[in-house]
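There is one chain below, alone, in structure tokens, taken in the form predicted on its own.
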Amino acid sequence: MFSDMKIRDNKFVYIQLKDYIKSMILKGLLRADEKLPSSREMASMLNISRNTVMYAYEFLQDEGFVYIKRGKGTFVSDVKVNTQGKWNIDWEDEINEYGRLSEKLDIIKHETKWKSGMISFKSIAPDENLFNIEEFKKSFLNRMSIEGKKILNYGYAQGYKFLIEYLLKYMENKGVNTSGKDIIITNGFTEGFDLVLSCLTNRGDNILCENPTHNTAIKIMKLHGLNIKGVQIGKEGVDLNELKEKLKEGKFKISYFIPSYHNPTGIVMSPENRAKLYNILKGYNIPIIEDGFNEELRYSGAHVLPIAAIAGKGNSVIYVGSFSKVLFPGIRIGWILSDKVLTGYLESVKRARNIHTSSLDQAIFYDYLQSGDFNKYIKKARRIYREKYEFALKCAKNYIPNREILGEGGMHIFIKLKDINSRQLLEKCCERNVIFTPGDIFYVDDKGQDTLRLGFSRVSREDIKKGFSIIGEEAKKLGGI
């Protein structure tokens, strides 16, 4: 029986003789009261060390697997094993319409997947190639030996309050007035948003963003059953004109706007912009959450105040940032600045759901960012993204047949095609092994079948030429001029 045992190379082998003998007691293979072989006798039948065979004995004894007489030997305990008839749910019959509606908006599900050998343009994340893991990992070991016990606990609802101090200074440096507000911090944009409406909205009301939007956050005003109402936007951002007539049409509790780098579209509202934008917002009386979405990789023109800088000492604007989409997305780290009120309800809504931020991820970005090594990481980032996007902004307008071209920087572009359903496109692309986002998924509405968004992060220059001429050749079959 034993010596079936196959011993694998990637796996300690105490944890798989373990996990074995603990499987045919399980199985019922083993019963109860019955002697295991000695480890002298194990040891020799597995061709393993004694020692290696009396460890795993002692993790099933403290496991209670089996029990220990001394002198006698290592003997298989009463585990109740259940082997009444098989009881199935039809889990699909049980699905809430929570559940439902977050499957059918998953587009990682539904949406084209990538393929190994496809030249990609569907992520927007930064490219790991640029990531300082040395100073990442001097940063680990250096909160490590400092706090190593304590950041290893639990921690607190609200975030580590290093990283908390530091993101208030880090908003004031770009203009935010902080006095009454505070940070929540968060699991990346994506909860952030998520904690901000489920604290103030309630299903049905209306919620006011740009059209088209950031998908994910269309994905979550939809699972709190908001009636999304958006607004079109163009090369100067939201148009107001719009906007004004939109707020005629009835009440909205609250509005959503990325004025930096919009995502999809990749536009820079202007200042005028954000400043009339704030002053008709504030004639409602509604509520603006602004995400910041890439403002770090700002590399043309004047540095651009936030909204809630705009604001000033008002606490209308609930800011939501995050690192993700520029720095080591795998740690999502995010935070919320708000009304410290606000910030009272959204740590005890976020301590209900997840406790806390994992406090680990927090103390060693916090150790990264305050060390100095993000601003040579931006700066050097900002550099090689904006000569990615020079020439994917040259290889679009080159090769690809379009109505528009949207994007002042970041890491992605917007085109409008002539005449082009992007999904047929899409279709004929990947038969060529290319892929990239059709536009209708940011849409609030049936609109954006001639769109799509392509992003080059993560693409080589070589790659994004390629690409783009075969996106161009393709559309110009489909009748693209």
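Form predicted together with another copy of the chain structure, per the form predicted on its own context:
For this one, just the chain is written down, with no partner chains and no other molecules.
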């Protein structure tokens, strides 16, 4: 019986033996009060050391699976493995409306999946080959040596103090007046946006945003039961005339904008329009949630203040920032800069949701930021993504016919094909192992059927060229060109 045990190389043998005996007890193959082989017998049977067996028996005793009778040996405890009659619940029936809607709006579950060998333009995640792992390790080891034990125990809901201080300075460096404001650290933009809506909105409230807009934001707004009113976006950002019209339609609780390298269009709202937008919303007293999306990636040219900076001493802008768009999204660090009173409430909601964001991750990020490694990284990343953007733009112009290309940068290109349904195009391209994101998922109405987003950050130049030319060929066929 025991000799059936297969010892594997990659795990401590005492753990393997312990787990093996445990599983036999749990399966009822070893009965209560049955005597186990002596450590000597077991050791010789398995060809392992006697110490290993004794160590395994000691753990089993600790965990209550065996007991030792002095001078008599080791015996199986009565662990009462009798399970009760099968009781099954049809969980499909138990899910509430929120759960169902979450699943329905879960794009990852319902969109075309990547398969090996495909060229995928779906992702707008940063290229991990640009990450400098050595610098990241250095930051980890540095924080560990300074305050490792502290970081590994519970922290504060608002976040890791040094990171908050750093980010306050960082926002001041963007021109934001931080007096009367504070920062809370979140698990990325997604949590930040969800916390803000959780704290401020009620089902049925109206919310104003660009159309198209970030699909995760659309999902979260829908999950909060909000009425989403989208305003068309043009080359200078949101259409201010349409905005004024929309504002007459009803009372708005809040608004949401992505002024820099807007997702999905890549449009940068001009400084003039930022100020105008601010003043229009001021007139109606509608607070602004500003999504700092890709702001870190902005290439040279004129510096553009975030809307939060235009607000000066005013407290009407809630800025949600995240580094995940450019660096280490796997560690999930974002932040909300807002009025102190609001931050206090956000802190309580955050604590009720998950206590706090990993202190380890916050501490490493802080170290990485303040060491200057981030500055070096962002300089490199900006240059590389800029070059890649220009290359992708050229390919798009060369290969994809009959199109309008919006935006001026970022990690993706947004194309209007005109008269071609992008889901039909996707189906055709998919047959040729090329996939992308159909643009309709970014629209808050039923529009955008003729648009697509092409993320290129993790695709090689060779594949960009190849993939775009396939998209172009299939578009030509569909468009009858």
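Residue numbers count along the first chain shown, from 1. Under this definition, the rigid core comprises the largest set of C-alpha atoms superposing within 1.5 Å between the forms. This one's a predicted model, so the numbers in the text were calculated from it and none came from an experiment.
Core-superposed comparison between the two forms: CA of residue 73 displaced by 2 Å or more.
Superposition of the core reveals a Cα shift of 2 Å or more for residue 41 between the two forms.
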